[in-house]
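Starting off, we have a lone chain in the form predicted on its own, written out as structure tokens.
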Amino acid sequence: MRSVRVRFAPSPTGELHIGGARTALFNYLFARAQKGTFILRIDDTDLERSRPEYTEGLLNSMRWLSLDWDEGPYFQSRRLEEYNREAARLLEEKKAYHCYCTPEELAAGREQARKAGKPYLYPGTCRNLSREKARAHLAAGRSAVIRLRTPDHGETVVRDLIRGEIRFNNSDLDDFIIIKSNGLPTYNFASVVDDTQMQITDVIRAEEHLSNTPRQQLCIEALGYEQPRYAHVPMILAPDRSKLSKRHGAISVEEFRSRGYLPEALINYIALLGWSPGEEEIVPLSKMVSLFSLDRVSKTAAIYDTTKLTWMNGYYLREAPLDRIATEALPFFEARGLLKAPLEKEEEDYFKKVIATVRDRVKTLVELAEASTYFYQEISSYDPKGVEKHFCKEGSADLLRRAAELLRNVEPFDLDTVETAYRDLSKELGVSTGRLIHSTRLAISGRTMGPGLFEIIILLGRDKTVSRLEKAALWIEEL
């Protein structure tokens, strides 16, 4: 048996979206599980829409997701001679022919088919064109495309590894274009030439490409190549089961990255869009390799649900090594003006302490930075609902001043001692510990929720905590 060789072949006409990332992931996992080769190919023959920045973005997204390829990237735009050489061979073998039909003539045929309520199929006008007629067309300035001569009868059978056997009537497949009038190959033809020359054994791709497969198989048959195996993975639909689009929120890898998601969470999430590893939901990439098989890929559409992704991201945010999260989080802290890289040793140590304190209660790196602002910036406002609940009670200012006095003098200034002193103070004052704790939290963070109060106090330090308590007491009195 041939060694497994698979490819991911995105077009650089936009950012890598989650559907494309999932296709890349399934190819990667299949190659690794089969001890095969994962190839990256850039299908950039759409010269009008392809952009170098999109190519670089695709490569960066792949690297960020840790989907390392073994060969490539290969670029179709650098392989035009190969496509033209193979097309010329098909012309010589009478398996393809030049077509001189004008856009106007083809449009008229489509309109006629539309009125008849039938799909348009090219009628083979130029299939048996005489040399004289061809020369006349050329003399008249008509440009030519190259069409594949397809069978009029019989069936083309696609034996899909996920969907089973699918039959297509050849009478529904016209003589389709393989080389356009500008000399560039069509998608179906370029893919076939590349897949065969790169010795691709398995083509794993999205379900929407299934309709291309019979045409590609006919191209392979005409060229005399060995057919690869095909596997078409299910579509990803929006929660309302409509086609996924930007109106449903972030759909590109780069968008998720900019919103503070970790690559391992995104990989874990998209793996479960159409593939089942069993009972587990948290499955690291390394473990996926040992579990992955096409037998576990569903035939039915997967439903996109960012709630589950965000939950997964929170899990990985809590479980990942602190140094790793610090590296990922730093740009988000910089974006909020909290820090500026490179960090001094003291800054870095404090930064990691802040992350360790906050990360259990947030789900993205954006939330992590937002939830950490009061460790770096002075309090400019207090949560309005918190003010009504905790600051508007009689004696609130005095309560905060007593807390400030306590913290100014407590020794040693550590977690256990501060907590014990706080509980003793609440008894002394005859108030609930909860009232003292909630009022203090609002005073020193501006918020009603967050990490443990005593962790916040120790991390802020004695001076900053006391200052904020006194400032809040004054604010209450002025209110």
Given for the second form:
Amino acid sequence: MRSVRVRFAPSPTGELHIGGARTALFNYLFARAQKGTFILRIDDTDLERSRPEYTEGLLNSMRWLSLDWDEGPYFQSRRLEEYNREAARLLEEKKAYHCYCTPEELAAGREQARKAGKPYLYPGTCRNLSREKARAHLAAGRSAVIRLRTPDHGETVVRDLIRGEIRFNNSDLDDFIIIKSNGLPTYNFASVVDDTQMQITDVIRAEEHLSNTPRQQLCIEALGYEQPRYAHVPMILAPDRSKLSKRHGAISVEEFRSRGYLPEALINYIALLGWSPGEEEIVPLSKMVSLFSLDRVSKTAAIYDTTKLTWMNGYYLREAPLDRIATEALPFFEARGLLKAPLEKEEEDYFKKVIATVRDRVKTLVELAEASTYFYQEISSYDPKGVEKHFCKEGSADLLRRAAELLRNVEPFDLDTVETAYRDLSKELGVSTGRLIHSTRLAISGRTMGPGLFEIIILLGRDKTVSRLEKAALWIEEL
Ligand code: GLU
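Could you give the coordinates for the form predicted in complex with ligand GLU, as opposed to the form predicted on its own above?
Zooming out: every chain and molecule, the one shown earlier first.
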């Protein structure tokens, strides 16, 4: 048995989308589970659409997701000689040939097929061209592509690890192009040359490539190499079962990152798009490795559902180690102007306490920063509904002043003592503890909801709490 070698081969023509990330993840998991090698290859032979900044973005997204590769990135654009060398060999062995048909001639054929309501197949015009005819074409200034000579009869059978056997009639496959007139290889040919030279054992990729597979198998056969195994992973559809696109919300890894999702949540979520680890839905990457196998990957399309992803993100936000969340959260606090890296020791300790207090109630890092603002900034407004409910009652300003007085003097200034003192004060004033708590919360956070009030008080500290209570009392009086 050869040891497992798999590859993820994105084209750098855009950002890494969740579909691509899932293909990368399944390859990564398969390699790790089989103690094999995970190779990263950049399919950048489409010179017009490929951009170095997209490659950079893809690598960053993969690193952020912890999908570390063992080999590469290899770039197809730097391997053009290999494709031409293999094509030359096929020409020599008469398994491929030059085709001089002009774009106009090909278009006419396509038009004819369209009128007849048949799929277009290249008719093999140049298959057995005489030397004289070829020379004449060249003399007339025609350029050539290279086509693979494919069998007219019989079947090509794809044995897919997920889908089983899929049969294709060779008569439905024409002599397709392997090298274009500009000398660049087509996707099918470059992919095959690379897969064989890189000794890929298992090609795990999106279902949309299934129709390319018989062509790739024919290329490999012509080249005389061993076929890899294939596994085509199911499509990812939008909730309405349409093709997933930008109108369904965020779909690129970078977008999720900037919206405050954690890589561990995204990885966990996309793993479940087509793979079922068993009962448990929360499966961290390290655990996935031990559970992963292709026979638990489904044939049917997966439905993309951001509600579940967001729920999962909330889970990881609550459960992940505090240090880890702090690292991921810092840029979001910086973006809101709450903090500026690098943090002093004291700032960092306070930052972690804030996160620990707030994180149970939020689902993304954006929400975490938003819900933490009053720990860093003065209150500039009070929630209007809260004002109506808690500040407009008779005696509200007095209530806050009494609370301020209490907190100015309470000793020690800790959670239990403050809580007991608060309860005593509400009894003394003859108001419900609820009323005292709600109006204090609004006064010191500007909001009606959030973490436990006494936790907020302790974290804000005596001075800030007292001054905000007094400020709110004044504000009420000026209403
Ligand atoms: N560059 C191709 C893509 O991004 C790779 C497909 C394959 O894995 O063969 O779709």
